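Only one chain comes next, encoded as structure tokens, the form predicted on its own.
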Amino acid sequence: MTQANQKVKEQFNHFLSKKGLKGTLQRNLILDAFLDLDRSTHIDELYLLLRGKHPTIGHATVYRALRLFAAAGVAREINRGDGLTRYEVASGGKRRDYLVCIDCGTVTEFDNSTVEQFQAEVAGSMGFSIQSLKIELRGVCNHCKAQQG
């Protein structure tokens, strides 16, 4: 387990303790699977992944756990306009940049250090402290462009 993942687990357990909630085995299994993905996911994807290893886990349990992760501040909800709520680890300053196809809904994550440097310069010049970064470019992917002729 990485040090960052350990910090997330500690933050979540602190949240549970503060709220008088228990750190159950199922919550821990779901959190571990969520952290291991290291990318955004939606409930159905995470549920199917967990169900393969833990057949007794329920869809509602995964849903409630993800909502609890968001309430604890260890996950962030993402809505990309495709009807699915996705979740990603909410880590300060981590870049999240996406290309989103408006036809098929394909989402591709990308990194660009030039853009990141520019954002940091702009924020710094305005005395702004960046907590998270996200760019979402919407357009049409190569596959859909080819189908359009």
The other form holds:
Number of protein chains: 2
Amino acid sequence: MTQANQKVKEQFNHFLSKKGLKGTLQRNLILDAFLDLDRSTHIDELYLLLRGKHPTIGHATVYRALRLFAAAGVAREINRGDGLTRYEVASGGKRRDYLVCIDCGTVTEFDNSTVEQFQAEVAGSMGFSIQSLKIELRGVCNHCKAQQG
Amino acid sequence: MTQANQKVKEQFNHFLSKKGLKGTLQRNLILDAFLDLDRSTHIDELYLLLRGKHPTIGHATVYRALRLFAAAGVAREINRGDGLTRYEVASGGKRRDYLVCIDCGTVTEFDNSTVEQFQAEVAGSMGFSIQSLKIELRGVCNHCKAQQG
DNA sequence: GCTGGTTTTGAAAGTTGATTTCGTTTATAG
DNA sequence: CTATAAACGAAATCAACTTTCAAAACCAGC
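Starting from the form predicted on its own, produce the coordinates for the form predicted together with the DNA.
Shown next: the complete complex, the earlier chain at its head.
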């Protein structure tokens, strides 16, 4: 358990008590698995993962837990347009910047200082308070370009 | 019928004959309705719209026609993460830049020269050939900010 | 520790939009 | 025309998401 993960768990517990909700074994197990995975995932993946160790945990519980994590601000929903709702740990920034290769399907995350500049400019000119930003670039990655000659 | 729309229809007909597919009454009606609407739409909206004038057109046919339009390059699929697959006329650029207000749900399109600059920089640094670009900013719009005081 | 009221759980059912099936109809080349 | 491949529409199916409901777990107050 990293210190960052410990902090996330505290944040979630604080959210629960603030809302009069209960801390349960299942919620703890699901949150642990979610944090341990440390990458974006979706309900069924997490469900199957947990199912191995804790056969009693149900699909609906995983579903509800992930939504609760999102409501608590410790997780974030991702929609990549593939019909699946993914979740990732929300800590550290609110950006989601992807390069999606239309050839091999690889999804690369990137971080470019231009993004911040871009964000500031749009916010200024449109009078818009930006809360989150999602940029998805689709194209052909270096590797696939090389393969195609 | 604008000249641009006429061109789109020619493009679609060319696609059909190139692929050995058939031009049908339904496909023409659906394409006309889609072009006339002149904004992003989804299957059911278009279906209901057509249904009024041409009660024999079925849901499946609208669905298949829109996918065909996309395959022909005259339409483009849009996924805004709301569970609906939308389509819009593909003519004119490959960008989709949105501002989504998390308060009132309004979706505003924007066009900012910074986008192009940004795109070029990312492509250069990552060795990525960008084909399409989707930017979605979520936040609070001017109007809602004013209402909240 | 109990107890009582509330919340949570898991299995199963329901919902929704997307997609396919299938028998019939239509378009088009020869 | 006629053959045949494609397209049609209604209905069925699919997959992911979401809700229902009775039983179980939680926890604040005794």
